[in-house]
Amino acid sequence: MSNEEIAQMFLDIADFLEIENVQWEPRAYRKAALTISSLPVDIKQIYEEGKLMDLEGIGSSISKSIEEYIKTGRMSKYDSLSKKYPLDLRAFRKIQGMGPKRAYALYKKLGIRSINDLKSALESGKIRKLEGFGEKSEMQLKHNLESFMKVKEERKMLGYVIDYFEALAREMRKNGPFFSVEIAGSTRRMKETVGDLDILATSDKPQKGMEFFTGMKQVKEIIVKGDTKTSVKLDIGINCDLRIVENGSFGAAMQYFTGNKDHNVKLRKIAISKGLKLNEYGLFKGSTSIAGATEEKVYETLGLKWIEPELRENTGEIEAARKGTLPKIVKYEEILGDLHVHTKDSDGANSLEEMVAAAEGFGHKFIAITNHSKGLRIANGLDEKRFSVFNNKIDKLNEKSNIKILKGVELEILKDGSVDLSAGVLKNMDFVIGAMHQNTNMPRKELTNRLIRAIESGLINTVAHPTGRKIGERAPFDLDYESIFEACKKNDVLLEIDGFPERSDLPFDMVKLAKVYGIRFSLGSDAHRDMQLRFIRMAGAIARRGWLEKRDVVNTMDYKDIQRLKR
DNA sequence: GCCGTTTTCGGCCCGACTGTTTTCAGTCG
């Protein structure tokens, strides 16, 4: 049982109800599904605390369904509907242009239940003869089915594609018939993963703008093309939407296309409550636009302070903007260095000198080299002897280096919570990251105690990638995070935000939770080669999305103050 | 089915594009 499973069941129910032309309920179930799939904790835990109804979009009826499923492993509403409509909606949902109604029409008329059924029906040419379908629909479905089979459309990790995105926007600015070109959407919010790229432009020649865009070498395929909206598939396998608006609407459009959806819905409701209407073209009183050229004016007219894009997730930022209590989140340029970097002395690809030179190129003031310790054999971890030789090398390099190199280690936290290097060696280190890499499938209580013992040892500065999750690969550790946070606070131990894309750990929602405990954070790229130093930006993004301020992030301090951190 | 800065009842975001339609339904974001 997982949050995702329950979320999928609710999405199925929403589709079933849509087939039955039920009004509004599909929306309610979809909202509940979204809430559940984005929970940072197991929903069972929330159920056990009796707090299901506190969740957004979950009321008495849906919470009863969740309870039934947790207790019995079945959900009667889902069971009866899925019996009535035996369709593989989960697969169909992933095919562009295949909504619940079309799926049902195909089932009713041709008995299509699965992807395979759909495939053979398409091959036999039966679909084009159906009422409501035609040759073009059939072609389109064929095409979209193919791309579904080829790549199971997945989200990309932003850390890997953001440079490509920005280069694309730069090229449009430089050579296209646009006044301005800006990236919006989840990229602007700096979400860890993105499903597509949203670009917004202004131009007095929208048609020419769209021509230019669809003719770019990165564009592999045109999905839809109009004067204001065009969607394409890019060569890196991700869709890109371009919207062109007039200058007077640019702020409203930036607001609208930055999202997220819930944030926007709430803003529109505020507009309605003031007798106004908000859409991507502006904020309107009747048919008169009273704001729209800038985002600031749109927010201001709604009685809100402008909200940083990274905060726009409808997790309290609108209320804070109304009350004027928004945090002054840490700026990217306030992050002065990187506190988690490897060299080829353990499992990195570049030498110490190369990494330091690259860090200087990135504008860092300092960098902590944190190679693995001996317990992590697979990563060629260093023992006491190798560390003392390596640290001497750092001392020497520091004499001529333009940036400060901190002596660090990513220290293995063993099964019993002890660590694998002697206190003597650790004393000479500037920055110690404690990490669990092995035997992490222990029961929750044991794993929690193991980590707490390390936190209380007085030997580590920070807990590396605290949840251990890897996006799309590995689930987070089964830990009692509240106890971990309490222990960190009590012992003045930091939590790391690891910006390596697959890790993105702590995740931003847990950063926000941990901040409440008064914990401070260290940011690291976890770079294993020079170019990966760029991932510090992603760590900064998570910090911002977690509402952290400058004082919450030790990377904003002078290196001398980092050396003086308590251990 | 959910929710409350009008409301415990009566609303629920809204516009673009496409295809198969002679005026709109379905899908998407």
Given for the second form:
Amino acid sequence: MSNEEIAQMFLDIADFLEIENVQWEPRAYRKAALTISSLPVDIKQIYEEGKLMDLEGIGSSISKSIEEYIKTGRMSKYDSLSKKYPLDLRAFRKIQGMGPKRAYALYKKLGIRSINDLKSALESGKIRKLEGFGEKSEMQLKHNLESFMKVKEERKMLGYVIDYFEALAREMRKNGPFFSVEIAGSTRRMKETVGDLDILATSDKPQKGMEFFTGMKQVKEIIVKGDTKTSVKLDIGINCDLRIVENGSFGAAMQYFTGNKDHNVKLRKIAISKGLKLNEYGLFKGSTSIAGATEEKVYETLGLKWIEPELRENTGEIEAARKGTLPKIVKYEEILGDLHVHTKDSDGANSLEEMVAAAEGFGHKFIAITNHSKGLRIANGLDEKRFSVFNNKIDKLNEKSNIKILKGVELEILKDGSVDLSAGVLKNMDFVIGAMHQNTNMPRKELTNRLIRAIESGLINTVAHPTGRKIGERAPFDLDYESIFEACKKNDVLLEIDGFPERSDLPFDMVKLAKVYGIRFSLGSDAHRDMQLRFIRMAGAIARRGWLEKRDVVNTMDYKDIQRLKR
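To complete the pair, please output the form predicted alone; the form predicted together with the DNA was given just before.
All you get below is the one chain by itself.
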């Protein structure tokens, strides 16, 4: 069962109902979609345990639709509405400025149903002639469509599937005839998106191992089945390869199948230069294996320090391993708290108390509650009065909480670079995030100067999701990033690494570049509900991939030191 598919169906239903001007149901379906897409386990499992109604936003009507889909593979409400409105809303809602009502207006007037239809209409200049659109609107829509097409890709976001992957591997270890089971590939490198899943295992009963694997409930289809390699399609719509290897080759296989390709090519060249041969079976001198049981031994025999999987992108890690200058990258357990979290007081789904309790459950020592400010009305941003009341609530909760709650805000950076709350209000905040959500299609120089003005204001601690990208939906902002980095360094302003899967922002290569400027970083899950707090791990992964050490990440500090950060 695909949580993602049900969530997308509910988002479609919400859009259909919005077209029909239904008042409250769209919000309910979107809330349900958010809940389901954030689940770390299969929705079918929750249904079988009889706990659907325990989920946030899942009432009687919505739970019946879920049950219907689980039992029949259909959802009658979705079927009837999608027949009535034959639009590709899933694609349209990823295009900035293409809300459901606008999409429906284009369908009614020009018969536009799909991305290709929209592209043709824009190329022919038909949209500018419609009432309510015009030439400027058409040009903006064309720009947004081009941005969407640049970043569109058919991959899964790791943050949404890693729990599923790890649960699959745990089940294999616990119940299967295997000595060891490990995840390899881009998942092990913690890449933001993955195209498939690679699993390596050892066993003295390989045939039984393959029988166990292909019989697992997660396996939807067997593609190829062999004694040492089997390929299947999992029920979340992704392919998985299981390879069973010899104990003596396990380390070499883990190295080979972790990648990336360029990293491996360079290692093989080093082996050749030493008169050796490296492949997935081991490191050989002639026909004799001289290393292969462990990755560490393979790297050591090649004259290299062992390289953390997250660093294996051929961005200088092999040269550093040869010289002994690899960074001691920050450990996941060194990340003590989350510095970007929302509650239902703005656009989240859970209360302050619920988010704090969930953060404690995740083992956090502190959490910064950073609800949106008033300038972002679509997110129900808080004004000065509401923040005063909310922060008093935090103070009272801090008196009895087992973790520390930092008073924060995701502050809106306005079009001219000013911010939408006064310095007096911000003085009482513990951690201030500056963010650009609106009017971001400005010319490069203007947008850059706008952000720099906010950085120089002395009012913010960190720049939220600095590139503004959304994977599969929106290209990064057109900014002069080196000027941004220089401004951050000069003004001692942090850059955020946002771990929310669609954002994954900053990307790891820009993190590595920004580190050269001497900038420090804050990590945030950007959680809008309790289960999304797990995305702090994704922020940590990007930090590691960007070569950050403990000293580079303020989340490794005590909360009191965070409160004392310059602003």
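Given the structure is predicted, the values throughout are model-derived calculations rather than measurements. Between two forms, the rigid core is defined as the largest C-alpha subset superposing within 1.5 Å. Positions refer to the first chain, counted from 1.
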property: Core-aligned C-alpha movement of E18 between these two forms reaching 2 Å; result: yes
